[in-house]
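Quick heads-up: it's one chain on its own, the form predicted alone, in structure tokens.
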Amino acid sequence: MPGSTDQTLRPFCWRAARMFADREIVSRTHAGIERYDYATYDNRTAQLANALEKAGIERGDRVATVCWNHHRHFETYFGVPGTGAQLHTINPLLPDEHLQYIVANADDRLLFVDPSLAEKLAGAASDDPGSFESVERFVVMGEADSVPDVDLDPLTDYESFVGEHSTDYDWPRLPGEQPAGMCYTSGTTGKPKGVEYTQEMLWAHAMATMTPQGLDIDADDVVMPVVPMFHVNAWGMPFTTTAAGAKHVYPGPSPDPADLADLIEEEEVTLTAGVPTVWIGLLEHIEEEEVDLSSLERIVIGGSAAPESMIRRFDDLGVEVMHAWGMTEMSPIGSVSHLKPEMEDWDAERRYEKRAKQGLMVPGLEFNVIDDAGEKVPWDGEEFGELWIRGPWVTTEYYERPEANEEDFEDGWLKTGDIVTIDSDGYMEIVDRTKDVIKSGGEWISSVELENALMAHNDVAEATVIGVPHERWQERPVAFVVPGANADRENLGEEVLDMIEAEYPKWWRPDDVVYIDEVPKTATGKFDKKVLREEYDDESIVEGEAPEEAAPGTD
């Protein structure tokens, strides 16, 4: 059609650069805090831009991140696909194996990669030089005396990389389909899984989460995403932020939560958004140090489900939480828990039932529940299903996984593994995931539903719930518990088994309740119940059988 334009990301920081020229980009290092505008941030774009150029990076290469979240980073985000290349975010995390691997896959032909992981990247290329054989130059994200002593081969800094390069580029109009990004699954239950993103998927995923009905991000915001860079591009945040023209911040490598506190203090961060985990510890800091939130409006909660508990905490701080839920193949965010304006006068019970879940799909994209049956589930709130979904966001194939793509897509549809009800308003609310969901004489059991009740308890730091092998019911739920620093410790699992069995059916109740020092985390900071499984993967852990008035269907 004559006079269209594809949906691309360059207008996004064209417009940034013009229209909100001295909006700040505040990023934490090891060097302290380093700050720029937008003005600057477009300059040194391009200087990226013509520096790969250069290096002979052309229009649908891979160029890697190793990185945390910082603005040098950032400037790989719009830098690397404004030229055509694909932004390929790789988790730093991960074991070796999965490193060697992707890179391998991927076929990565430049690296960037941050100080502190340079040693970790040279450990794995060492021990299998042939998964690096693509890479043709590696970049230390830093200035020349930041470069450490290790076997990375070319190796030079960041500043010396683009520093000598012009200002000007001439950016390519690209369309719309052209690769844009690429992040791997966590691997969980097998190798990692790449997802392609292109120029229009990450733009279209910008402008549904900048609505009200998405993020609801805009021009005054100062927005700081914990979630990484190099998971899912930290929910497409970055894009989103520039899109809007808002303030970034960036906390920098491994933030604990005093530095968190004294970023929202000093930025005056309204909108910041990370995993559940990352929350509780800012709420423990604040209990112990005095945190001035005053300028934060709101928290974006994904990756695992957020307690409502941890909403009603939030709450009493004058901090909104939003819950959220995407996936890697979704760039990622799927839906966004906000009440509709009917729901404003509802008794706060009531509200927070529904802030709790999910919440309702972002504009964009559709929606089924499937049973085992194959049978669409109804909007009651009780049937469970498994849910799929597609949208102009959502990928219709892994790259270079046939195998995954037969069992993972169904003629257009993402079958996301995810187990979920939706209530007659529309509110998902995920149930567990397919591998997650105990099986107990016949019938289910929310590890999810019975994880959030367990940190409801004033005492319990962490909670996750498993399900373990059972003669006779096939699985029966165990909780594993983080006593709280002043819990005790005597009392503490029949309190939570009395509050769990007060609230659900009595088969619910988990047989046993086992004290951790720590709840095992994956590399994007979800609970990591494998971890568990392996450990407890027999009935040893179950203490005799489940008394019969428990039983599954006898309550």
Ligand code: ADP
The other form holds:
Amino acid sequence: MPGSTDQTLRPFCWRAARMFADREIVSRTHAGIERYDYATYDNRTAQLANALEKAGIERGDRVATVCWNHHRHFETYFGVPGTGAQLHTINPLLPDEHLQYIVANADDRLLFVDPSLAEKLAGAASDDPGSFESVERFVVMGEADSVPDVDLDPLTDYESFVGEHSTDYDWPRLPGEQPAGMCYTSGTTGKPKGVEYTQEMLWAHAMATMTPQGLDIDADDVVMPVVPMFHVNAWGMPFTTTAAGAKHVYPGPSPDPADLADLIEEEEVTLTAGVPTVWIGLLEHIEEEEVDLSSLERIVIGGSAAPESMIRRFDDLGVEVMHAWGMTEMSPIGSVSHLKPEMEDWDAERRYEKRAKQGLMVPGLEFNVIDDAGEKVPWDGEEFGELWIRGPWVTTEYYERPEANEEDFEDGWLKTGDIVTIDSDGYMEIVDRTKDVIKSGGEWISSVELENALMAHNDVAEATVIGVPHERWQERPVAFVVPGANADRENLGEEVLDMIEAEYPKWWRPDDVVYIDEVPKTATGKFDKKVLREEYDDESIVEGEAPEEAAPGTD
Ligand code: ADP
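Based on the form predicted alone presented above, generate the structure block for the form predicted in complex with this ligand.
Below is the whole assembly, all chains and molecules, this chain first.
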């Protein structure tokens, strides 16, 4: 017999607002620190739901956000899906061309944007107005005086948009399969691919990741997601934190390490989460400044591998690192590297070796590791293959992308593109990636797009781009160029870099251009990046030229 209701998000908020009514939601904004409680939050989501209804948003419509981590963005997390509409969180760090594609592909009807991101959005919209045709209204996340002078029409401010509405809203009973969220992944070649999250996917993800074998969130936690809310719902933490009735802390637009340290100290954060680049910054900061981290118990590090040295460093500070792995396609959390109880007695070396792996799958997921011959590999920690995974919060398709579906899914399994080993204790370790992409500071750079841009230059005969390891950004792009016969070798490197910078975000600019005589090829004539990767698997060729100001992971 089925349960009396489906698995949906609304009961999390309902419960928190009643059972933890005075727990706080704290937000760093341009205007300073703002705070209110769950009871107020619940009322404001109801006002938002009424405002959406008045604006003609109906069940199944998409409502987009282009926002940093703050309380208003959090209001859309329950306010939008609670009405039956679908919350589409957009990554503002993407190239304009991707933004245009994403808005048009998702058919967004209403778009919330931060004041500091409005200009970028307006640029993308005016460049290709057709791609924004579906958007009937833009809402700036702030008060009336925060509305910037940009070409987005019609443009309202959030407080006026929601302010006049009732705090009573008759939340509909929704089916579990109702689409509730959406996020695009640029994790492979070609156009970004949309992943839809249903109510029950987000519910199941929250329930599983709330457990001690997931992210271990409880009502006494103070949770600060630094991972952006446009990155797979900040790894689901706004939902999980609400389900647990814990306090939320949102670090606002582009927080720097000092901002994070202040928030940890002043709000007594117990649990935070983000990509390794963020924590490199925080660790440097606390070496220079006196910071009281005594409230901080745990950090979730994911998106890229957490270096073992970082896990050790945080241990020294009394902070436990939970190394997590996930994907946009998985809502996103798959595994967390917790030690099993019997391992607590192991010597330190063995324990760190385990904790630096991507870890044990969260309860509810199933997986296989498949080698080139299509066979399952043994769990010996040595043999590797591609990780295939399935579960209640793993998608089975991309939105309107049949060709990608054919490639990335089989019999209900998601083929992750991650090459892994599983050891005899069941711990997964990523050893390689089949996806032809570079992950810098937690954000993707498409090597194929850069290659196409390079090869469009008249004096470039051939070019390829690989990611090389980098201490701060985990990976940075380096271009390998075969100059044409008449190329001015002296200036070609700078010229192609300038060309890329004009077309793509600054942080996509390769850190170096290396001239080569030819791009190594496989037997079938494809670029063989493995050869170059092996040759240039050396941080020394990238000497910190990565852009400083665009700290993608921290933004
Ligand atoms: P997210 O950045 O939220 O994890 P993406 O879909 O953008 O989600 O990226 C997923 C990919 O990132 C994975 O398939 C894997 O290649 C890489 N990744 C994620 N977490 C880790 C990790 N802990 N260690 C190594 N790689 C990781």
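Positions refer to the first chain, counted from 1. Throughout, rigid core stands for the largest set of C-alpha atoms superposing within 1.5 Å between the two forms. Remember, it's a predicted structure, so these values are computed and weren't measured experimentally.
When two forms of a protein are overlaid on their rigid core, residues whose CA moves 2 Å or more are considered shifted, and residue 459 is one of them between these two forms. Relative to the superposed rigid core, residue 499 undergoes a CA displacement of at least 2 Å between these two forms.
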